[in-house]
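This document starts with one chain, in the form predicted alone, laid out as structure tokens.
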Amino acid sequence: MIGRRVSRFSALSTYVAALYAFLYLPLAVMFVFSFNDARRNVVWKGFTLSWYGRLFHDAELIGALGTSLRLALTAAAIASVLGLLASYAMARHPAFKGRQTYNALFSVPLMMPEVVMGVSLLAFFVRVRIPLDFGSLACAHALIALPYTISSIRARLLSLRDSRLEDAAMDLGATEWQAFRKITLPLAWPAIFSGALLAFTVSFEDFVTTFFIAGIGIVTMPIKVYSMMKFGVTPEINALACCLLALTMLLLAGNRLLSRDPAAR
């Protein structure tokens, strides 16, 4: 018995360590060949720098990343003041009619591919003549990130149901909204801003999407790593991608953090 016991642990500590080998070792390859002193990622030659430095003086990289910056906030924002209002008229108000469909179709874009939404998008936006510029980008893009805000609000407004606070301040004479501002808005911000960073996330490396409604002008980060790549995987291509990848691992620590229960914290 005991003997099987070991074994069943060894097998399944093999197969939790390839797993695990599958998903981090090309990341790890990538961050060790982003200082490698040649042009191409085929015989390492040495221990560099110049690539971060040449990444950070590049001027066309530096614009592509302001603009998905730019790009990702207003989007963050946007979902996150829609999600606020969807959520509190689902976690307030569970009568309302058509509560379920509203609920089921916010979770659309979670399931419809990319390549779908983005067709779609463009043939909505061709057909009423809006223009494809940066703002119909950022709409497109607080459209794909909703429902994660919806997800994070939603979950927190629900638990927050049974304190009652909201209640006990309008029966001291407070207006729904003065109770939706001075109470339930302070409680929900971490749950709030956590939505905000998945929202953050999602548009900053959007390509599908941005590829088929940006506009003649408008090159986001993911777009101009694509063109690059056309050229061959660069040491530049890399330094770009562990930056890239140790800005996501900060807003997912920061939504982990936020996400966890108030008095962990």
Contents of the next structure:
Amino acid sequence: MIGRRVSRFSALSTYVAALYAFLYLPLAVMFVFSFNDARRNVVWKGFTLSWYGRLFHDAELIGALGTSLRLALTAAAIASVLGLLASYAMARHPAFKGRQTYNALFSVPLMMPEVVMGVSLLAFFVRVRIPLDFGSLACAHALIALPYTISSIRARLLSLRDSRLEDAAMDLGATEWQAFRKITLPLAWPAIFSGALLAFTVSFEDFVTTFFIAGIGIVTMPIKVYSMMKFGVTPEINALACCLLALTMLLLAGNRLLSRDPAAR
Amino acid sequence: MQPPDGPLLSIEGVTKSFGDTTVLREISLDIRKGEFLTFLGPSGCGKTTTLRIIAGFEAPDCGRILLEGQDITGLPPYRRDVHTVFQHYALFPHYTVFNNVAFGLRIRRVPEAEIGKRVREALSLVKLSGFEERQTTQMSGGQMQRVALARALIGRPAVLLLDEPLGALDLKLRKEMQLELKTLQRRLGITFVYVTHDQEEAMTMSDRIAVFNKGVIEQLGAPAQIYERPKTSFVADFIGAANVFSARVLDAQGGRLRLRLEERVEFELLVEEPSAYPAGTIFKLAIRPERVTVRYREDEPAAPGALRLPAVLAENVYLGNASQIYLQPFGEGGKTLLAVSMDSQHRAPRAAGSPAWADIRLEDILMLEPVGQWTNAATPAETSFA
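Alongside the form predicted alone that was just displayed, please also present the structure of the form predicted together with the partner chain.
After this comes the whole thing, all chains and molecules, with the earlier chain placed first.
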């Protein structure tokens, strides 16, 4: 009996181990080879931190990082404000006509193939003669990130509505604006921030849409990495990828922390 | 302006629909200054919607709301001199007890010194002195209810609306809070409009009760009046227990009705308005279980003028403080008659099927609404029963 249980157990753990290996081995290899003291990523020659050092002296790379950060911040800000407004409409007027459609339309960018998104945005910008610059790119990123901010903020606002807090505030003499500012906004703040973090991540990592519509001279981090890859996967790219991975994980952890139920804190 | 003795709050012909469902049909009601009025009814009867219309959270499709003679129908909630105690308290979770209670005064820019004084007063009123700096999320249901009450009372509203405020509390606490609320209301002299589905709660606290059913007020009156003289079978059944039967008017002569109860038993009844009971019409009537006296021996004398129904005992349930006796006065398959008695003779179990007699004093027979016209074909019992 015990022997069978052990063998069954070890079969399961082998399976789980294989699954995790499949998921994380590539990342581990990338991580290890970012410390490899060799130009080519084939054999292990020795440990070095020089690739990381080089990253910070690559002016083009630093420039791309700056562009990506500014872009992600702008897009996250736009997506958060729009997401808050859209969610507020849904929470305050639960029964308006066409609510289902209104709701569904916001998740379309989530399901649309990014290539379609990129092509249609490009066609749109060119047709209405909007210059392909930082501004139009930030708007495009905000559009892609909008479903994320809405889903985060809407859930919170709906639960706030169900607890009738705004009603209570207005009952005590607060105008709609005062009720929103003093009650809803402070309580929705963690959800807004958590949505903004997601939006930031989505914008920061976006490649396809950016590739289509980024004008000349706008080089974001993913675009830069792509152009570096044309000359082969160097340890430098490994090092860069590790840095990006760390940043993304940090943002996601922040998101998880903020989207926890405030009552459980 | 209104006369000094006019109603404080008037609801005039208010109708409200949500989509295809009409939840209120031309409700009209006057609320007096200083009274404790309860909206009582089952869920979905329109009582909470009426409260939300008074508070300003819903707009009526037609009709008006007048407060102290002023039409407030179109005013937003924050411009009405009414405050609400919500069903699930709706306390602001990011504020302390003090800041919750102070909210209304801060909005109105009352000086901080006065706010401090009035918050302490309000908290002592609801017996929460010393809880000022507590977080509301760490309080029990009863305490949160008190904070909600203090928060609504501190602005000294003309009318306080309470939406099933005790619904989430356990039975014992609810009983305590009922008496406390009643005492508080008497002391402050503020008009309370209270919504509940609990008839006992309504009876305990109210000066008057408006019984709601399917979007209309079936009856409005003092608790005793509603219990003793219900106008409809719904009211009779919803407030307390009632045996509801049907009776056909055989004829009416000089205030005396000749009635046929359940097409079985004929008797005569004195009524105030005989013209309201035309011959041939079938009415509902109710008999309170505690007004039925059960006899097991026919030779026991009935009260003078009482109606005596020969019956068969169906079941006898001893409950400790009282006994429930189920009788069948209208034969097998007919409606049963429930009697509740504290008489010790009912403690002993008695075999089902034994003969029994139900004595009912005529003044305890409550005539209710008409249900239809009598047609000969509908009642085969008429001929079979001799």
